[in-house]
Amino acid sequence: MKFSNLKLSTPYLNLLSIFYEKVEPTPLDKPFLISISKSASQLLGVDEDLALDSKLLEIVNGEQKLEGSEPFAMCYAGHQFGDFTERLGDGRVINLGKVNGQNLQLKGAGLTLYSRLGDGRAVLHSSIREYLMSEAMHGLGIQTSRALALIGSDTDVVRDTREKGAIVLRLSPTWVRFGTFEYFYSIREYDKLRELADYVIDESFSYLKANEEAEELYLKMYAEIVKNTARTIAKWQSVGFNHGVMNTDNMSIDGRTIDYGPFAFLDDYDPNFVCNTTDTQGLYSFRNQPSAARWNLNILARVLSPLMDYELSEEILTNTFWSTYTQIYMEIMYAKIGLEIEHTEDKELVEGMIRTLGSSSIDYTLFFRKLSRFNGDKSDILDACVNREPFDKWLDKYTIRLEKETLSIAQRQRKMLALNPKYVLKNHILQEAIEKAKKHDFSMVNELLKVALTPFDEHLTLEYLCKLAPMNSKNMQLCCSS
């Protein structure tokens, strides 16, 4: 099956027109293909080489339509850094339709009803970041939207400076957000709220459908949203990922990671790190991400209160979120340090390790990769620390704990190397790729795509992509990009 032969459906357009605006993409000038993800294309049932599809570029640029496509933008609201905005919507995203369980979107495809004062465009640097990060999170085993193709152009887009426009074709099983529900709650269109909930259950939680009362079904849906969100945040924390913009309009209703703006992976471990310069209060600091997710879930419970008992939903949130988050996070962390048989002291061992990471000045990702090859010799890890003493003591405790395991050293190392990535997309490396791309050299973008999709592998010719951040680039902040 060729990509250009796909046939789309548009089930979202079966909802009333208040849910969306039909809109045609505005093509970019002199478009050109930068990168494609064959991995993402497999989700659509595409088995022919994307690079050989002569119509791909025109479809991503909005010049041609896939069969069945009826482009539209979705309406939603959202809490942004704690403040509610009643009407947001897809300001620079245009939906194409759905195939094989995936909803296709063009990000940067032009003005919509919801663009407000914007231009509906996305610039090259932010498009590169979103494209690569969507695939990198998948490579790390974290639920995420995906990105199939990235194109550039000769279209000028004015931000702080004049930049070139780009478009990302991205995919997700759903693009409904917490904020989609907030919109209809805020305008007191409770019948539309119910209609949306029924759509979401059909699209994302059809396995819940049975003969129970509607309210029971909505409560079950909410419980799944809570669990999925907690699971994703636990995975973020385990790999040192800071999303940066956890507004309710950026929270997917099925719990996956979406909307990659000023994100970052930790360099040296700093729980108070805030990657977004806009977040002056640190609402979405690395440490605060679990609490921010719970706050957003509480907002969603209030929004769904016309459909279900709010006290029961609060009980679900109270009983489910932190227990799910803690269980998943600790299971991952035990596995990351090679523990298979749980002992009572293991929780303190992990917590002590986290404290030690904060006081030793060692790169978070590098530490776990080096620990994956630990054989009793502490020197390789200690040599990577600015402050050696804390880990010198922790590794003594860790060595004693490993004596209680039954796996051989080789078996443990093999399992740990499959869990602790060698490659994560650090911002200083992404910036290097962006600077090259501005000069029409996209080789590094495609090299980063390769390691993004296979982050646990050894890529001997691409070692430079895991180099540590220079001192002046460690845990650097970014502004909200567009």
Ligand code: AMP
Second form
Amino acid sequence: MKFSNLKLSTPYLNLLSIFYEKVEPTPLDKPFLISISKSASQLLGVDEDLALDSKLLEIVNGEQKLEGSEPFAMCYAGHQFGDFTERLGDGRVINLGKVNGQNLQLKGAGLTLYSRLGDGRAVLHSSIREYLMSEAMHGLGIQTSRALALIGSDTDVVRDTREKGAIVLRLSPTWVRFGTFEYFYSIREYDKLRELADYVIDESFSYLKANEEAEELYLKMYAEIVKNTARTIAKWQSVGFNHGVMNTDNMSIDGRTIDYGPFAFLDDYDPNFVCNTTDTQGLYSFRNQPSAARWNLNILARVLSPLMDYELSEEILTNTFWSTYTQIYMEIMYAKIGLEIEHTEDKELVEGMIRTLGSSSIDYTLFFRKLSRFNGDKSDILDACVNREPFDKWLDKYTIRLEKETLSIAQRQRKMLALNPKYVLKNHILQEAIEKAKKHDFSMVNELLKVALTPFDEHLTLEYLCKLAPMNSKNMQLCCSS
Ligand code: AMP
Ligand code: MG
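Counterpart to the form predicted alone, namely the form predicted in complex with adenosine monophosphate (AMP):
All chains and molecules follow, beginning with the one already shown.
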């Protein structure tokens, strides 16, 4: 199947018109293709080479339509840094339709009813970041929206400085957000809330549907959202990912990661790290991500209360969120350090390791990669620490603990190397790729795509993509401008 031969359907348009605006994309000037992800295209059943599809560029630029496509923007609300905004919506995203369980949308494709004071555009630098991080998150095995193509253009877009406009073609099984429900709750349109819940159950949770009473079904849907969200956040914490803008409008209803803005991977472990300069209170600091997710889930319970018993949903949240989060996080951390058999001292060993990471000044990703090759000789890890002493002691405890394991060293190393990425998209590397892209050299973007999709593999010619941040730019903050 060729990409340009795909046939789309638009089930979201079966909802009442209050849910969306039908709107055509506004193409960019002199568009050009920067990068394509074959991996993402496979989700759509595309098996012909995307690079040879002459219509791809025009479709991503909104100049041509796939068969069945009826473009629209979705309406939603959201709590942004704790404050409620009743009317947000796709201000610069235009949805094209759905195929193979994936909803296609163009980010940066022009004005919509929901653009407010914005220009409907996305600049090149933020589009490169979103495109690559979507694919990298998938490469890390974490639920996420995907990105199939990135195009640049000659259209000027004014932010802090003048930049060029770009468009990312994004895919997701759902683009409904917590904020979509908040909108209909805030305008007291409870029948619309029910309509949306039924749509979400069909789209994302149809496996729950066996003969349930309606209220029971909504509660089950909510329980799934709680679990999925807890799982995704546990995975973020395990890889050291800071999302940066966990507003309820950026929370996917099926718990996957969406809307990549000023994200960061930790350099040295600092639980108080806040990647987003706008977040002056540290609401979405690395440490706060699980509790921010829980706070958002509590908002969701409240806005779903016209459909289900609020006390019961609160009970679900209380009983499920932290237990799911902790169980998944600890399971991942045990696996990351190569522990197969659970022992009573393991929790303390992991907690001790996290404390030690905080006091050793060693890159978070590098530590686990080096630990994956640990064979009893501590020097390789200690040489990477600014402060050697804490890990000197911890590795002694770890060595003793490993003696209780039954796998051979080689078996353990193989398993750990498949769980501890060599490549994560650090901001200083992304910035290098962005600077080159601004000069029309997209080679680094495409090299980053390769390691993003296969982060656990060695790529001998691409080693420079995992170089550490210079001392003076470790755990740097980014601004929201996009
Ligand atoms: P974000 O911070 O990217 O999640 O965006 C928050 C809200 O602002 C969403 O409703 C976006 O659609 C909207 N938005 C962000 N940037 C723009 C823009 N340049 N033009 C129009 N709307 C925008
Ligand atoms: Mg957003």
